[in-house]
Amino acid sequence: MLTKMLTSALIAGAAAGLIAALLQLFFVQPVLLHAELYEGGERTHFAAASGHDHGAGAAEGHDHAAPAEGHDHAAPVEALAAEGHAAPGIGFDAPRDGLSILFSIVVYSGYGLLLVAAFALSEARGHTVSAREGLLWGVAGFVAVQMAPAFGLAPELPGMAAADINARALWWIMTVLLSAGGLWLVAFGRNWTVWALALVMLALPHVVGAPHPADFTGPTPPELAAQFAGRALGVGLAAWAVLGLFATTLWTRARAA
């Protein structure tokens, strides 16, 4: 039975990891490479010229102040070609992209092992995990591992200001553990005392607060940072949903065999 558990977890994790890697290559990596142009100084982001007026001047027919030379509103990645720049992320860089795909498969295989272990633990408590519940399990994993930590520490691009990495790692681990435990108590708790404890566990990391730098500075445009965070979380949700569906399907088949 242990062999079947491991096989189910690894197959589901590898499939989800591959899907996540492909989505990242198409949607997330172009934004990442675009940000690296700002980090390396090849592109520069400036604030609007001080004379630029969006208020009464426009209503009175006055001309807007022209942007300063080199003014850049952090155009989306798709607009780079129109500006005469090569769009980043086009093509396949075998060493970099190959390692990214491999890393994604390894990471989601690990998530698959944790998810299947949770299946076994829930069945030991008398709850049968069906394939139809896989989506909920996957979404719960996404909330615990990605969405809850992102509430305090959003996915970061190169060139963004950040607090000490050890402090951030400690807060991230605490958030994942407390979020996973809180969701478990929400799902399997049987009284209000347990559910109240679950809410405390879910809220505690955010009450404590994630570590942030004293000053928010850096060359990366905030528009790119927002686009990167949104795409990274979207890809994470899709991958976790696939992982939950695949893992529960393979788990139920292995258990019935």
The other form holds:
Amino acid sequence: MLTKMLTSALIAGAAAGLIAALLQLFFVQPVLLHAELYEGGERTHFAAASGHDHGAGAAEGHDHAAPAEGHDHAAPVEALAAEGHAAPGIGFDAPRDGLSILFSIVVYSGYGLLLVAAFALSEARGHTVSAREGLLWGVAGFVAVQMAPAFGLAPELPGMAAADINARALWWIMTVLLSAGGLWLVAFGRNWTVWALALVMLALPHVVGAPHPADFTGPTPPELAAQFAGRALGVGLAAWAVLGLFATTLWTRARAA
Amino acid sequence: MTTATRAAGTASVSYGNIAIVALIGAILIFTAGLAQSEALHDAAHDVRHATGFPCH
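May I ask for the structure of the form predicted together with its partner chain now, the form predicted on its own having been displayed?
Let us now look at the entire complex, which starts with that chain.
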């Protein structure tokens, strides 16, 4: 049964991860690359695939608070995008985008394993998962690991001002755990005491509040950041819907075999 | 592996196996999404941003 769980989860995770990666590369990556132009002049985060001279550019490049000079923020987005695509290092980047596809598959395989573990846990407690529940499980997973954290910490563009990484990672993990637990209690709770506890768990991370920097001094245009956040969440929802449908379908078949 | 019996067509999975699968999943997510090693950060950079993980 362990093998059936692993294969169901990994096949569904790989499929969802691949779809997520393709959607990201098409819809999200252009916004991210565009933002990197603002992040600090010529600096890119991806040292391995970059042709830029990091030694010379490091001093200015690491100053995230420096205003992006030479870009007119009031210019139409289309004009800036065209300018961005013409800049050196922008375009399809095989090593960089290949790694993105690989890591997207790893991330969604991890989500798939947690999802199938949740299927099995619900079945150990008397529920029977059906293939038609896939969308519901997928949307719940999306809310737990992407929507709920994004409510406090919106998906960040490179260069955005942010609080300490450890504080944000801790808040992210606590939010995911509390949200997943809260959604579980909403779905499987049977009385108002449990549902009240679920509401507290869902609300708590946002009542406490995510860590934010004292000043918002990033060089990234808010238009790009808003587009990035919306697209990242949209791609996440699509990928999680696929993950939920594939995982329930594969799991119910493997279970019956 | 398990002592529980389920209705026809429903699998029975031990809590141990559930924990193993969940642990592997958590390790994958931590490695790709949250681990702060320089190499992992660079390789997973775009996915971390696009998937909403806190990143640098």
